[in-house]
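Next up is one chain by itself, shown in structure tokens, the form predicted on its own.
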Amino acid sequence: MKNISSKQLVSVGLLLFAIFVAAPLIIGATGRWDFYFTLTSVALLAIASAGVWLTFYIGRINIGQGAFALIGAYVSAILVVKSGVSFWISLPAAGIFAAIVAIVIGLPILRLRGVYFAMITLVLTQVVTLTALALPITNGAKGISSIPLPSGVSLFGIPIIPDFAAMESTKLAFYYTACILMIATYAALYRLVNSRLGHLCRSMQQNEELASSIGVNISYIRMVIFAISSFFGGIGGAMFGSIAQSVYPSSFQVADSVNFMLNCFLGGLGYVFGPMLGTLVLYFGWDLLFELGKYQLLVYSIILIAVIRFLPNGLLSVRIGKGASK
């Protein structure tokens, strides 16, 4: 594993300070409690985008992450509402189920060339939406509402996680939960990229035929990476469902899948933390352009095209030098 430099440690320290200290202090001072929901949404979108980035890392374009986010949201909601399972158990279960679905779907399509894989993933979100509309267990178009807030967790009688329902305001609790999940996701992503599996993925990205000729099991690695990618999507979707206390077939759409991909492009495909920055900039950038009214989408598109044209390696390439896992 590559050693972490002092510069990287400082960057991580500043990030943690901004998330857990600076942001709550600023929100408390300004009284803009709605920013907790905004930042929570950014954290969860960054988790799902991390999965899309991972498929890019093996040279595949994934435009179907919204499908796995929707799967995760429904699995968690069904377990919590209809089976009485604790949300904290349903959360990893949602990710695992999304990963299993990805394996079943990926077995045939991951053997295809990249362009065909991208075309098939483009319709996945719509397929899952139509499935949610048709299945009795998902309540069709009515969706699943009145999802209970996460319950408390104790270990040997010591409270580890507070009962969200007993809190006066759950915004801060969801904010910290989402940020902790985001940090864990990107820590795992960084570790994977700098592991032996990550090096094999990089060799596949450069030349799959050459990697196969030296004994790399291309199909197996594609499947593992796609499953991990979908796991992240399922986790993000489950958290969104818990925050909204509801999930509907339209909770995640094709546009969301496209945005997950754009987050990776904007932040930088060559950097592990690119999707995190891309999500932050894209989310707030869209809101800032709201004042432009009917020209919002036009200006938004022009800016994105300009960034991709003049910063092909993303925003992080402005300050950071070369390196796929920096």
Second form
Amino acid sequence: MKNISSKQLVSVGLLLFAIFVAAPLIIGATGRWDFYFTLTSVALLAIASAGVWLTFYIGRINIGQGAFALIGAYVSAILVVKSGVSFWISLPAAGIFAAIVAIVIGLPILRLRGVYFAMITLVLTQVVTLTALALPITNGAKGISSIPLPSGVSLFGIPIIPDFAAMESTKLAFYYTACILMIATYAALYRLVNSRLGHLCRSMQQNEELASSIGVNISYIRMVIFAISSFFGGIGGAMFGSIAQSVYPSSFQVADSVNFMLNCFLGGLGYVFGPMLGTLVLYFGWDLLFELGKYQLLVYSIILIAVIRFLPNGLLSVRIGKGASK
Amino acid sequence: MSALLQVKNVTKKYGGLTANNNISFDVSENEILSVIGPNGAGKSTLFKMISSFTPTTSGEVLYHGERISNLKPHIVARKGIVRTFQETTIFKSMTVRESVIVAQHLRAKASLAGYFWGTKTAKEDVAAFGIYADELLEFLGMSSISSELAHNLPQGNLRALGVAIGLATAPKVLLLDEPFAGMNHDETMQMVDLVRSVRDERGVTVLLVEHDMPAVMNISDRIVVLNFGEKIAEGSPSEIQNNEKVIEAYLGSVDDEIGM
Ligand SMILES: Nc1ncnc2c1ncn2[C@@H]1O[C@H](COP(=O)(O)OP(=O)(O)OP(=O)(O)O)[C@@H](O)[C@H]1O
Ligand SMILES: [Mg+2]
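Having displayed the form predicted on its own, please output the structure of the form predicted together with its partner chain.
Below is the whole assembly, all chains and molecules, this chain first.
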């Protein structure tokens, strides 16, 4: 598990090729520029889903990622609009703020297990929405709109990130930004799972009593994981806000939180890259069923139930199952 | 000489049931001390209080004169007091070697972030964990099953894995709850030798709960006997075998179990 196999290298190479070469080429050839927006959304949703996957890794069902995405979107928007901070500083700040909120909320709720934890997180998105409606700083139902586009960044006079406002179309720039962030997220996730923290998570997932007998501080590790998970949510949310140039209390809803969780289920809880695939399939699956009109949700739900019923280990289990058994 | 571990007037009540009533005894360094008694006497409960898996109702447990009861299990483990479990308790989807590596958590020098970034200290840790794991499994005679998944192991090996995980933490005091359960005579005798060499070669103080009387009499320096939550006797194996109260307690439940 420690050494990256050649098969994995090929997969990662293919992914990078698809993102940075194939997708732009195809979009250029077909002229479907709107596709950039779709793929950007998938990448950002995949970042938030990666966080949800991580809470699954400590045996907790997290249906509250929408709350942290919303928090991230507001923090970034407020910093950029009201304090004039560069978006590129507001982005990590959004993640960190979401992580701090997660620590405060996590203290009492991370003790809960199974359906109890799931129910509380389910309510969380609604609580954040209501808070955003009530607080003066979030501007209530009007939300925050006309958020300026990310400004340029230069270090010692050398431009590193171009000014988005000066671009003719920001689609490609946002697409690359989202993809780079997604790749960084999943690289970090992979690394985390295969480092000591990941091993300790596995130990407590398999036997909490035994884990604490060998000195693992279970509540601390849970907290760290929940904070990292929410950090990803905050980053995803802040990016969305910047692309839409607006944030409203309804920007992320309970349904979004549920989708983040479904992305993980669908891709496979046993695979680090499961939520990425799950997000892609779920997002496109929904769009493809658009033709069905009022039956869209029904058919979509039935397919989801069938997939979870017949592929309990997710879509990635199909590929893995054929090759090496481990 | 002051004792390494002191159990002082420890009482545990579960509602109306008194599982341990005012138990006191000392454990000296490098001793193998067994706690015996009929089923339900309160032996496991006593171990759980010593390792802070459950709080005492009253009384306290001291280690080097410092209270270790009513804390958190991981804090007590950090001080070097580590328990194993009566029921099969393993990391079921890990291999034997992986289990023994993860159990070396307390020996880590690098921080969790250090492992993430792959610092030099972290790399040294990882290498050291592997070496120690192999050495420990060799010592326990488990090298041949080191890459087996825990949940595929037969019962006898599961017990040994429990002990291996406990030992991997490099404890000062190891509490073994029925480590010979489900083992045949030969396996038990092997385990007895192992436990003794854990004490002799690794300087670990051992507290043992066991029902296998021949093994207990063979291995123990001293024995504490519990019955219905009360301590009814304490002494050397020969003293215990001839103790009237002990014989009575055992005759009441399992005939002749104490004689060897
Ligand atoms: N969590 C608990 N809640 C209520 N009662 C308990 C609990 N744990 C143990 N007991 C009771 O306390 C008493 C002592 O149990 P304990 O497990 O310590 O016995 P033991 O000496 O280890 O027995 P055995 O030899 O069967 O393992 C028993 O009557 C048991 O039912
Ligand atoms: Mg017991």
